[in-house]
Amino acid sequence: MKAIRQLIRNPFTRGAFFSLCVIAFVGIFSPLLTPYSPIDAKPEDRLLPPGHLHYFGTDELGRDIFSRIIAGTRVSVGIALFAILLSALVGTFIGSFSGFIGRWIDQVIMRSTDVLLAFPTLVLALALSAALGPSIVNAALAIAIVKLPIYTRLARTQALSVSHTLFVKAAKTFGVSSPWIVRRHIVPNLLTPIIVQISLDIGDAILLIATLGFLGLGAQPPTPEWGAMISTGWNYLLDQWWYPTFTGAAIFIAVIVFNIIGDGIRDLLDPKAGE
């Protein structure tokens, strides 16, 4: 509780964070607060502009707009926290070992990742998810795997400086395993830098999942994700304004949320980091 009374300290923040608690409570209860289903079609309410039965209008299958946006607040905001955890997860555990054994694995390691991110990301993202497949899954792997070096570096670097100290000497004096080494003395040492990247990631993952989405490989039809409604609602932008703008609208505050967010966590973690 102290952690969040600080968070919230600043206005921006705090904006942010009571957003952020929206944003999970609209995730975590979509079904119940959805007041149409987001994916039977009426065809004959297709395309009607905002109004107090369809507070956000209706798409081109007539389906309620406000209703997709909230189901797909589950999906897009979901996945892009499954492939961010699952990228930190797999890269701790990489670069800890990496940095903590050294010699050749390390070398093989950092070369590994140095090929990874000779890529620009969405371009890589991209490759990834055509090779596997257009699902929402895949999309979800192609990110995790793509963010992989950037969490593989970083907790190969705080693996360096921490098996310099004298309590990981004590233990490899006393023949304690590798294994044992890296999960209770140097993954722990790595959670405050992991944390913060973690919350400056989601963001950006939130984008590429839409962006994988517009272009197809993402979530398919008619699952109600962000990206795949704007694909579809751009065709329809100048007559009917309202189907690509308000989706449009939640990627732009999720995004924000969980930037604003993320520099509050650096901030409050590491805080020469915002000097």
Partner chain sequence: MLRLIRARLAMLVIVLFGVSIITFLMAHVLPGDPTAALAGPHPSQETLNSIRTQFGLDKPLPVQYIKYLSNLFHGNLGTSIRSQQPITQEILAFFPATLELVTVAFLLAIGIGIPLGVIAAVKKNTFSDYVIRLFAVGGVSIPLFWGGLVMILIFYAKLGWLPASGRLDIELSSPETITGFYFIDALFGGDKETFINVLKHLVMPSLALGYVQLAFIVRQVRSSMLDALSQDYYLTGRANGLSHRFLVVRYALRNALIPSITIIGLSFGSLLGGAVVTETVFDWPGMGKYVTDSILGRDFPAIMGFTVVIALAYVIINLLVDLLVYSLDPQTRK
Second form
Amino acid sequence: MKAIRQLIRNPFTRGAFFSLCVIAFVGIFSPLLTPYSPIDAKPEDRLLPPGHLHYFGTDELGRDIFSRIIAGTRVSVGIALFAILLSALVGTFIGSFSGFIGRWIDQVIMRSTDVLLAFPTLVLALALSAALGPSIVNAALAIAIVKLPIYTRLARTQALSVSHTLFVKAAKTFGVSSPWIVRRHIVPNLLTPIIVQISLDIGDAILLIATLGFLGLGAQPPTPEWGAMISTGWNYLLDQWWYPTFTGAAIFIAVIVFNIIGDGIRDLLDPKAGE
Amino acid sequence: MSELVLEIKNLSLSFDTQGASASILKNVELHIGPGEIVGLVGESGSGKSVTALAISKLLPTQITKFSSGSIVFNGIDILASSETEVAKLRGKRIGFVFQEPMTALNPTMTIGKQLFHVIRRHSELTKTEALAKVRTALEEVLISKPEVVENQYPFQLSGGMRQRVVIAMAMAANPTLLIADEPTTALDVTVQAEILNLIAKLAKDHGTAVLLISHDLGVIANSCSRVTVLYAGEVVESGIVSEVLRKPQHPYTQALIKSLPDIADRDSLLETIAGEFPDLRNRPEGCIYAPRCPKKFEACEVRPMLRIAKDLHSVACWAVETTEK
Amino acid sequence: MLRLIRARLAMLVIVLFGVSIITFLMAHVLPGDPTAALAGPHPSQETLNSIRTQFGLDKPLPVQYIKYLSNLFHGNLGTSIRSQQPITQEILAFFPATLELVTVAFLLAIGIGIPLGVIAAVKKNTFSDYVIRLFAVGGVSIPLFWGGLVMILIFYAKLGWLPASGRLDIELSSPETITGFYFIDALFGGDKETFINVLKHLVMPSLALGYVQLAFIVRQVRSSMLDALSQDYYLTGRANGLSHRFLVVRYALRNALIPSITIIGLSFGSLLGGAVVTETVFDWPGMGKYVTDSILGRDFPAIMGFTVVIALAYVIINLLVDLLVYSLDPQTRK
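Could I have the structure of this protein in the form predicted together with its partner chain, to go alongside the form predicted on its own above?
Below: every chain and molecule of the assembly, starting with the one above.
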């Protein structure tokens, strides 16, 4: 609550915060907000320009683009959130045990993260989702894997510093079980840096999902996913410019909102890293 | 006495950040004559460094608010001068030595180059002359192998050596005033004396006036002719060093001296000052030291002015008999 | 220095070994079965089996891996399903175009990004700072393909100033290969029309690709500049009366560059990733276009070949960046 109040105080993050609320609202209530069905084709209305009936025009199957963008909010933002949370959860788990247990397990895990980091993010996501087969769930998995090393390393660093504190050393001596120590002492210390990292990553994940969709590796038709919509819309770029343009603007706005919020949260919780 | 090198009158300033304001200095008075070494003493947070930085206008402009007083350097009104005008004084007329020699030098430039650029900045020397000047400047601060040192990076030098380099840079343009802000605090005890002697010698040779800032009364006692004692941004006492240290008038100065370890009397316990440092966001109306003062009485609810007790020895305390109002 | 290189090379071998395992797993274990793509729709069991035998897919995994590794070691990335040509040769043919695009984008990004980052830090919390930061946050948030799209709509469709695809107009013949960079080759070739045409083709793709990196660079340089500006040595420099410009460049920026270069180097890798999208958008005949075509054609070996090459390039670039940082920092150089 206090964090939200601080976010609102800065005019830069205030705008972003209210936009975020709008995005969340649209995502949650999208079925109620779409003026037309985002899925059903209406061939007689195909490729209409923007007007008062169809704010953003219609696509090649006569579907209302405005409705598809609204429906796509849930898909694109939801999948991005899912991918990052999954990555954070698994990465934190692996990383804290790696740091806590140490020895060769730690070595193996750390070298594995090195290997994953040897690929540019997008290239690895692309190869993984190609290998898993094109679908939106696989795209989410690919993104979760790509982001995994960051969370693993973050968690490991924290786990290492915590496990050297006197308290945990004492707990170890008394034979307290490792899972208990990890849960009670390592996880709470991790929360702040992990939350900061998650908030910084969501925007990037939305971009990645959209990019994979654009390259034909993410959501498949007729799912109203933003990237895939632009991929199809590309064919109509020069004559029906509104088709890919509005959809792209939706991605841009969503990502910039998440990025500004992410920066804001980082500055709040981790002032050193910010300025 | 000839014209003063530095005269600070009634200086008050505060740091204003979003929503909060802290009064850092209140009615500070300080003056330095030509060639004179004046000490400024006080514990950390007393506003010593702020005073020093204010003289060169090096405080962060966005938050610093001057509310009263003046700083006059060699007849120049610093506070009324523009940044460009003050920038011309820095390094040329006012030299600066900071506390932390480990971080005071640019880590990615050789010692020689750093000195070279300072020298070129303040003189009309040609490149060759300036390079020769680098040598002599290093020799003057008693660095034994200047030809080696000038090609080294700061991390390759000890703290004492670095501080010598910093002094060489500060003295390069032969300034009228040298401000040394805790120049020995970060150094080993054995090196401390060398650095202090060096500063004193250079000041004497060049006729440079020095403002020596320290929390260490021992340092002040050995080097300065006069001393000003600062507490929570206010001058509580000021006068000739021997006078102030031997016969401190203000209860704070007395407590400060008592808290020094006394070599002659090993068995006595060190005294600490009871109570807490005041909250500068809410500077009290009355005497700033009253909450911790053992001699507090009714009068202390009004702020005491700095008054002359005797022979240039001034004190801001109601409990002290003074010759003038 | 030598010891550092040796340690880094050892690390590089381990990482590349890991990279080979990952690409192998992706190609051979994950569900996207390459034989299915080869055999076409509704294959008979016999066709599948014969393909499996042909590609050695019936052998146990470790045997397959060793074969794969030895092929990699000899620079053999396999055969493309679509073209039946060796993938190594195909990628090598597309490589210069990608390198040209990425290099120009990178130079644009640092050439504009570093000064903007410095200005934002020096003028912290002023109007210019806010504008630059907004510009930067836009860069990390804009979908590359959408940025390209808007540029095409404006500069090609609306204004007709710039071409929207390829490296060169079709009626012009490509310059004689010297470096593989068209704009350099065209310059040496001496044909002014070709040179200008090449530059026009470069503008939009390199700007679109460079903007993202520029944004990263601005943010990084701004934050390490702010750090450097608050250091004691900067105050000493000011107290010694050094000029503002000199202090900003030789005191602050020189020190801020050390942490920045690591990040800037890493961002070069994401340029390689971004090239995939940019090349697709602008129909740029490079490795990225090659890989998206391979994705559409379900050409699995080609995708994995591309992945290996990019990972190798990325790892080598990071090694070079590390060495650069070490040589910039006097403390590690000695």
